[in-house]
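Take a look at this single chain, the form predicted on its own, given in structure tokens.
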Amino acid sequence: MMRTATLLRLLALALLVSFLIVPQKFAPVFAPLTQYGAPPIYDQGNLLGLAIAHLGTVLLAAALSTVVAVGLGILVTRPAGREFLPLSRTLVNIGQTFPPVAVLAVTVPLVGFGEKPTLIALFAYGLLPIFENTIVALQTTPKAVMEAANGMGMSAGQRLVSVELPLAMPLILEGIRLSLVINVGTATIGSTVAAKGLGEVIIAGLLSNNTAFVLQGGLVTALMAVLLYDAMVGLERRVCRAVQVE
């Protein structure tokens, strides 16, 4: 079963890379979806470049969300910062309450068109799962482990770095995984404000009534999300094994 799953992942990765590098080879597959001689493969930009730009925006937003969400999670689980938990939770939830399209509408007048408003929208949208998972992970550290760390004379900072965060890492990574997968799809809306990404392919298909373009943008986005999900699951398993060994 594991070998079959691995083979399917490798096949999906090979298919994705092949399509992005030599998309014209797949023209016969998409040709039946076109009408009136429309091109079967997106030809208004480089698909590989758009996919890389799309992924880069998502990863940068995830990195920023992780730093802020984990930092806030650590702060509100310390004795000195517990009073800020309600406020922090409210602020983080705003990112999920406001649709990304609304965030784009607000940020474009402030920072202009392009990648910046998309980055802000994805950053805000990705905070909640990482923040909540960080809090749960840090609050559920086994008391016996904490008592052992105290018995060894560890300071609060040493306990956090050497004990709490390593034990919390699998759950934190799960939050990052959810944030990443959600934002891979959400990032397509960035093309409405001139950000480079796969949404450009989908929008071009909708405007020209070319189903082939829409399907190409959707399939590439979906494959990227699935492969990222699997990669994060593999990383979580490795971290879990490392924590158990220690």
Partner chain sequence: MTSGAINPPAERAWPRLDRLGTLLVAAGAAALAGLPFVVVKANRLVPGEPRALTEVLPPTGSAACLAPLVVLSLVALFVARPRLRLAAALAALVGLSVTLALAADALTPPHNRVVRIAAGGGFWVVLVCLGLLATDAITRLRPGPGRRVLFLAGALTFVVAALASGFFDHLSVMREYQVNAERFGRELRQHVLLALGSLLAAVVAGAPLGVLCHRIPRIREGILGTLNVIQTVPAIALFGILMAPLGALAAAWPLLERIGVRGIGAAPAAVALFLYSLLPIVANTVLGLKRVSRAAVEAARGMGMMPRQVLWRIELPLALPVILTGIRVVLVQNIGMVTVAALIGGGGLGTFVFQGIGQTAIDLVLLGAIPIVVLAFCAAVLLDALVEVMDRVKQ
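Since the structure above is the form predicted on its own, I would like to see how the form predicted together with the partner chain looks, so please show that one next.
Left out here are the partners and the other molecules; the chain alone remains.
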């Protein structure tokens, strides 16, 4: 069972990479979708470059949200920040009702067109799942473990770094995975505000009524999201195992 899944994943990865490197080879597949001799493969830019730019924006945003969200999560679960905890929980709930498009739309007027508003919107939107999971994880550290750490004479800082955070890692990683997958899709909307990314391909297709372009942009984005999801699940399993062994 496991082996077929791995094989499928490798196949998907190979398909994605080969499409991005030699897209013209796939022209016959997409040709039936075009009309009036329109180009079957996106020709207004380098697909590989766009995919890398897309992924770069998403990863950068995710890295920033991870640092900020985990930092804030630690802060509100310490005795000094406990007053902020009820508000943080409510904010996470409210924040997740904000549609990503609205976040993007409101950012544009503030910072102008291009990569910046997309990065900010992805960052803001990515914060929530990570923050939520960090809080939950840090609050559910087993009492016995905490007391054992205290009994060993660990300071609060030592306990955080060598006990609480490692135990929280699987849940934090799950939060990062959620925000990554959402953001790979959301980043396509960034192209409406002139950010470089795979949304360009989709929008070019919508404007020229070329379904082949739309399909290419959509499939490449979806494949990237699925592969990222799988990679993160794999990472989570490893971390889980490592934490349990310790």
